[in-house]
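The chain below stands alone and is given as structure tokens, in the form predicted alone.
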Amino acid sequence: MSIDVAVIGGGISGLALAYDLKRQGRRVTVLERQANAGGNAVSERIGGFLMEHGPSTVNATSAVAVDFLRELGLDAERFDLGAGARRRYLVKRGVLQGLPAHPLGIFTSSYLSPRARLRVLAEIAVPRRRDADASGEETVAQFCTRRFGREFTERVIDPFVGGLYAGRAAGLSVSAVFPKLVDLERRFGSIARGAVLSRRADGGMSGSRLSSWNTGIGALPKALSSDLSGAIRTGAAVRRIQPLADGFMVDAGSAGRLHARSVVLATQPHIVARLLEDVDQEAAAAAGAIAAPPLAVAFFGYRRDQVEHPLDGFGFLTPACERRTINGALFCSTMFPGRAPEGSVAICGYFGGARAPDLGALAAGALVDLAREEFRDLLGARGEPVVARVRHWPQGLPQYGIGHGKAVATLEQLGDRVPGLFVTGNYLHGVSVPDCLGVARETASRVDLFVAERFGDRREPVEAPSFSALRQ
């Protein structure tokens, strides 16, 4: 018995790629090694608290996130930003400033000193890095230092990609983590100059509407999940992976094995590197090159009066040169309703990645106390929490370095080289919920085209076989 496409890795990723597959007629099986499918997309309900264990907002002005939300029905039950998230926080000196939310915040506060503003505003008369002098890729921190100034760079750009990546701006590409600004100054010559034009040629670009739901993030794994019904396999971890003349044979273990017309792996880098090891040593080493440092999530939740802070805002993101433990936190009850019981707080915290990865991955209870006496100090919280919850990441983002762009195009070129076999995941084109949306629905089109022409055209919505019936 055989199915058209088997997906390894029940994250966000594989589960919207099995389900535009799903949709297209294919018969798809997810194959996930956890108990549960989702990835990281965790949401959990912890004594009337709501704690995201992973991502925690998805923009709802990303055009594939739209359609995926309309397509499952979630837009009529998702909710935007409070009201009260009004400034970002930024820690100078040991002390939090806010900025105000909009654009020109930074021009608006003293968060920078006088000169670096005006270093800022000089960008739109920086000249463009010349053809003969481009050849080597630049880190996020070369570009953004050469085109706005140093402290612009450790001041807001360092930390941004800190909350972003939990990485560093000097470890970064920044071809792969904003191609657009990249592109920007080819185009225009000046990073100010191309987003005024850009905006004007668009009629107004619009802006990030962070979204999310009641029941948090895990809303829409759900969702996915319920769509493709039995076609998940969870607890399922796949051993290997053999071409055959008429596709691959899946090798999951105890849990049995079944052929494919194609193969998709929706898994982490280090993974994927592991299962391709005997089938495409370059892909292979391509994922096994993508880092992925420890990450580790602490959630705190609190009675109001316990915190002086007013939580006014996104939360906030401490640049490299504070020298704290703590990347950056979110104040989770002031971006979403629901976060917490009526008189209480809820505050989230992230330690570790390429920043500090030996933070990553500390025992729960030093990593609760490195917490509270950040949130103390920062924040003013005192007492004891109401809840302390630490969820450890072992593989965290996945660090997009100085030649990110080959490892990937090595990795997309992976069906050319073995046809059938493809990859998809945030190691690709992006972090964000949308990206991996993004990438897996157009991945899921290269597939649905590659089993068309290489098969035939045939499409019968059965339901995936079950693994009992393929035991070998």
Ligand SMILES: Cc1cc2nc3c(=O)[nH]c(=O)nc-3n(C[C@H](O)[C@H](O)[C@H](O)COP(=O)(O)OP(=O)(O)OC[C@H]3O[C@@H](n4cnc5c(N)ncnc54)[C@H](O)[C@@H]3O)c2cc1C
Second form
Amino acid sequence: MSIDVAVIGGGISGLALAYDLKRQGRRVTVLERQANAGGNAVSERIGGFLMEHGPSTVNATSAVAVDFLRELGLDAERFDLGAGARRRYLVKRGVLQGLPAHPLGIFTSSYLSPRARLRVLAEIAVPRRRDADASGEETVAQFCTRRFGREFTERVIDPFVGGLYAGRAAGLSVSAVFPKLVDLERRFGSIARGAVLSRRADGGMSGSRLSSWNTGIGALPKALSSDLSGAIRTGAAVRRIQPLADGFMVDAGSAGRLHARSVVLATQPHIVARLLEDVDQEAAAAAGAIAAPPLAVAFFGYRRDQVEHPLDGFGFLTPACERRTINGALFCSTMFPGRAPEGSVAICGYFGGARAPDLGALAAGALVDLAREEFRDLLGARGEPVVARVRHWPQGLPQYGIGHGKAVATLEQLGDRVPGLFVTGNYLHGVSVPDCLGVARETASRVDLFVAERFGDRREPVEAPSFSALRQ
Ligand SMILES: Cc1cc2nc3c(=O)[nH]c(=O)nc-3n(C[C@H](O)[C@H](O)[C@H](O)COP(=O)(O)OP(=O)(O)OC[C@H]3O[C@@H](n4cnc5c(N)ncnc54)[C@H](O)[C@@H]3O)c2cc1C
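Could the form predicted in complex with this ligand be shown next, to go alongside the form predicted alone?
To see the whole picture, the full complex is given below, headed by that same chain.
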């Protein structure tokens, strides 16, 4: 028996894409290597604490996230970031310095030197890049230093991209990670001027509203999975895909084989590279060039009286020039209710990424020691934590380096060279959960169109075949 679409990888991207295709009446099966679907999005209760192994928040202002959450019935149960979590801290000379929550907070605080603040204000007078229309691609560091000055880039932008992408400003392509900034410079000649004018034009509607659920971000893959029940095969690591005249044979080793009219690769890029080696070398090379350095999450629970710092904010970020081991941390129990038992607090630290890949790969015991030292020095945390848990992501977040746009184009044109084969995932157009949902929805439309055009528009209001349909 053949199905319409085999989705390889059951993270947020694969699940969202399969959810859409199933709703469109396509027979779809998700093959997931792990024992549970969800990929990075794992929430775990440890005693009364809630540890997020991956994402902690979803930006619920993004249009696609709004649609998914409403369709899944998750909107009503969602809660937004607590008012006490608006303040952000940055580390300066080994001390946490709070920035006021409003956008101009950076100017009213003494975090940046007066000279650096003046330099940021002078952005409005910095001429547009002369070869802005030429192909010369800039890194985030080059772009931001040119427009806002070195100190702002080192002390604000670099830690910010460390938090968002586990990346380095000097390693990421500005057109890949901040296309809106490049566009503002191109259209208005200045980011500040462009931001004010475009904000006026959209009525000040843009912004972000970070949300989660009582059970954590795991609520999202759970809701997607329950809608797909019967269509997800866990413990099925796909080893090979073979194009045939009438579709593809998908080989998941001892878990079985499956014939599908179309295949979507929704795995991490290094797996995409491996699976495409014998199918399309061009796309395999493009995926293989996207690095995803190791990242580790250290989740700590303390009694409230063990931590001196009020934890009155979202968390802190550390600029690389501070030379600390930790990239930053979230004050989880301030962000959302239910993250720590009464009288306790929860803090989550991040190590590794592009800044220090070796740290992301350290053994759990060594990371616990490093996190304890950092929390002691920066937050005044004393004594044995109540909970100390480490999660390793050997392939952390994909790095959108110089040339990323070309790699994405090569991957997205895969279907032109191998009809019926598609990719989706966090290495294409943004790493955030809403970005993944958006790319998945758009890819699902293209897959649906392909199946309709190639095989006729016969849709079945049926459940996808159960596991028994996998041929042994
Ligand atoms: C520590 C961390 C913190 C983050 N914080 C946030 C945040 O706060 N907010 C936010 O919006 N985003 C955050 N992100 C980013 C976001 O969580 C991810 O980009 C997103 O979840 C990735 O989803 P995905 O489905 O594209 O990939 P993945 O989650 O990597 O899923 C890929 C799936 O493919 C499976 N797979 C791999 N090989 C095979 C195979 N051969 N056969 C079958 N299955 C296979 C894997 O097991 C996995 O389940 C964070 C990410 C991390 C790691």
